[in-house]
Amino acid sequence: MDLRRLIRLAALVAVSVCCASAEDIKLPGDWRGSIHGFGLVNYSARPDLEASPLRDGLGEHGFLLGDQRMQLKLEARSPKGTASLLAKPEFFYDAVAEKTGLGLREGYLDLAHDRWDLRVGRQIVTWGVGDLVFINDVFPKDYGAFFAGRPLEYLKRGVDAVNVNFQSDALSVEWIVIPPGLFTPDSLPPRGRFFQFDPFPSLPRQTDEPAATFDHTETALRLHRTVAETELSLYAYRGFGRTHALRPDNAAVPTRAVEFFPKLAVFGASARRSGLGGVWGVELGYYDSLDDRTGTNPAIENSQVRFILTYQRQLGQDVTGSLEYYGEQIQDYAAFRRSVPSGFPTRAELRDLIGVRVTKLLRYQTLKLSLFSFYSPRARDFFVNPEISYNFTDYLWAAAGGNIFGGPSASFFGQLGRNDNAYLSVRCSF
């Protein structure tokens, strides 16, 4: 590790904490503001300390994550509350890659008038009813962060968008427009830190993101209202798949593997309400693979029907449990089977997952024990995430847990089987 980088990060933390001593700040034009934030230390490693694929830095000692991070939350609001600003810059030191950096987690302007709200800038959007599975939530995720043991909030990534909201008793509308050139993909487990299946292991990678042309504007629409105590939503999206597809640059003599993002349209609906002693939900979606509707291109996923059934209830005093069943049905499956190259892994026509979450609170709700797991009856692979966390004060908490993967080597979780890890997080807020 570079000691000078650690010193610089510590200095940034110290300055930021000093700046945050005032919660209510008077700004020009009678605006009011505040500064909050947190410091986070987050490490994870393989229990057997097996070196990462690139075998450099802390990765040589089996570390997947060595994160030291400081986030500020800067807020400002107009005198009448019709306009507000929010920014969440983050300073970080990645001890595995031995580099420092500065990023913007969120940053946007809010304007409100009567029944209308407008949000412009980088924002995190969450749609749908699933727990760690997503259908109509077509916005970017960071699976690399989640599987390496970062706090759950880091599973979601921000999008640079214009978000228009209209609320009424009859119908509420949320319309999101992502301008061309601002496409944000999913962040997958990095090849340098995770062992995983790679169809082109010896080829360098090239990423081709959608061109910044007007016809590549992404749009997402949500219509929602409550009917008979049931939250109902309709969804539509037109843009691109967030997870890249992969193809060789030349079928005869490939020199590099090209990551690209096929065009995609999604149409769906969801419902959620109280009943059966808890809260249940259902969500459906149709994924229209616009670049391969015949299902004959092996590099592009076929169109699919996806669904989620969820149920959550109180199991006892300070104990909650949830159960969900998720599935995705490939369309034109015969064409898909014919298109898979010889020697490449294939998959079942229906991929399904059973998700279970159990949470127990102890010691006046300062100690939390949780267990989350996925199991696929058809693929026979699984993912298990046990965690224990403790709030020492209102401002300081720590969490320790693990991520365990298993199943056949060609399955989604099975291919990550060498990446089991234990993690520790300590967070101090101010």
Contents of the next structure:
Amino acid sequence: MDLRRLIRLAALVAVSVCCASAEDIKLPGDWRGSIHGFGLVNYSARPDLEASPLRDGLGEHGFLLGDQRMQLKLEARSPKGTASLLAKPEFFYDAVAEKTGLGLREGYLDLAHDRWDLRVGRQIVTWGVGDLVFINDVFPKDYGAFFAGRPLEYLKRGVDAVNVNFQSDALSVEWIVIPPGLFTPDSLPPRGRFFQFDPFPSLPRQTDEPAATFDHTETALRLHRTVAETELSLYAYRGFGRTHALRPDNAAVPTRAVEFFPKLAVFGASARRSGLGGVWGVELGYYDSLDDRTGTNPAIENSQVRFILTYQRQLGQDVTGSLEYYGEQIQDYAAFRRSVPSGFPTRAELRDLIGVRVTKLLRYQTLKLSLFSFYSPRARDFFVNPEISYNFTDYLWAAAGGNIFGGPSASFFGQLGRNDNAYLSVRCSF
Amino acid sequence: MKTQLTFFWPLLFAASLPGQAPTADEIAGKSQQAFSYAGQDMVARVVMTLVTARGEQRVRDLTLLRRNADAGRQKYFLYFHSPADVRGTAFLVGKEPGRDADRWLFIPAINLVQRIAARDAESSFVGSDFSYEDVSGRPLPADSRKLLREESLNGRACYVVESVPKTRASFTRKLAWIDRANFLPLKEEYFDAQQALFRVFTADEVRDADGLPTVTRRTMKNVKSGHRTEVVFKQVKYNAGLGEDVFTERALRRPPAPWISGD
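Please supply the coordinates for the form predicted together with its partner chain, as a counterpart to the form predicted on its own shown previously.
Every chain and every other molecule in the complex is listed next, the one we just looked at coming first.
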């Protein structure tokens, strides 16, 4: 780490510490405001500091992440609380890419009237009962952030959307509309930083996002109510798969690999309730691959049936455990097998995962030990994430952990096997 | 009132004859009523200070909303104002007599409503010396009790009641000093499996709020670790007219402004 980086780091920490939070700021029209936020320093590296797909800078030394950032949380509320504004701008320095930037994590207007709520702007939406597996949560994720050891909240990305909520005892409705041109894809582990399988290693990439035409409006609907102490939800989505598909621009003489986003509709349901000494949940979804209903296009995922069963319970004093089983079954599997070009990896009809999480809190919940793991019984690949975190004070928090991937080289976690990493985050909130 | 009478009918059935001291179960019933069920609903701003044996402090500032329903059921809504890291976090608790409460946690950073599996007797409330059960009250049938004696504590005439748990508990024996006049617990001593004193609750200040005697300052001290939690109830209001709509998923995601304001 050179001197310039150290100075930037020190400046960021100093700004975070000095930037005192402010409560109850008087604003025009009797609105009230507040300022909060945090400074975060977050690094991760491979244990073998020489191995890296990157050839310069920190990346050359095996760093996956060198993130220094400050997030502000600016809030304002109308006198009666029926209208409010929130913005979370982020200033960051990426020490691996040696890049400074400004982003908007969330920023929206909230209006409430009677049983109705309206939220307009960039917002994070999380649906479903799974733990790190998602079916009806069709909103964008940042898997690159997650696998590189960023704090868990960065697994979720915001959507630029209009969110209408209606609440009643009989039925509550959440309706999300993402206007054309505001499509947000998933962020996958960046090819420059992660070793991973690339079907077109020598071709430059091109990303084709859905065109901004009216019929490309994305809509997501959730209907929910509680029946006999069971929380029931129905879901529907029409839009695009957020994890890109990949095709060569020309089958005979490819010059580019094109990342594109096939049309997708999802229909599903979930239920959650207490029982068996804990809480259990079930979620189902049908992924209707609108651009490849026959299953004959090798570049586009076939339609799938996906399911999750979850169960969590307290195991002892301040110890909690959870278990989940996730599966996705490819429809028209025979057509899929026929369509896979020779030399390309294929996959099983059913991909499944067993997820286990154990969390232990110690020292008045200031010290947290957690272990999360996925194991696929069929593909025999796995992912393990042990973490220890400690609250030094109400305002200073640190976490250290590891991400360990393994399995056959063509499997999902197996292909990430050379990216095992250890991470450290230090966060100062104000 | 009818709803509460329904829940406490076994106690009324065993009502004492004039002139006789009440039974231990009657005292415990009245005490739970005065301590955990006062009013039809309650709104309070609560400041919780967690103090280590070395004097290091952590502070949780929250709004507590409670509403009584029928048959001893209650709903709690807790909204955290500070520290900054947990600001906006909210808990919804549905207390069901006879089993562990239903609990939901709202995590604002990812806009997630999570259901929590917790055993009330064994879970610390946000890292404090209070368990979930201490906050919302241990079910009466979970213990058997004896009225040991009557004695004065800090100038207040008290019943001293001994409780022994019949179901899962963090203690093996509890002694409670219950004010004869208003039935509020003024002191509780908790003993562990080795019959050693390990936790002491004290009501440090009792005030009238809307005509109902209320413990406005309380401390739970772990005498073994030296850690203690001091809780101050500010701006207590009873029978504020909290509706059922305050205790919903919507409220977790968008806190009910009229009750939460006053940052």
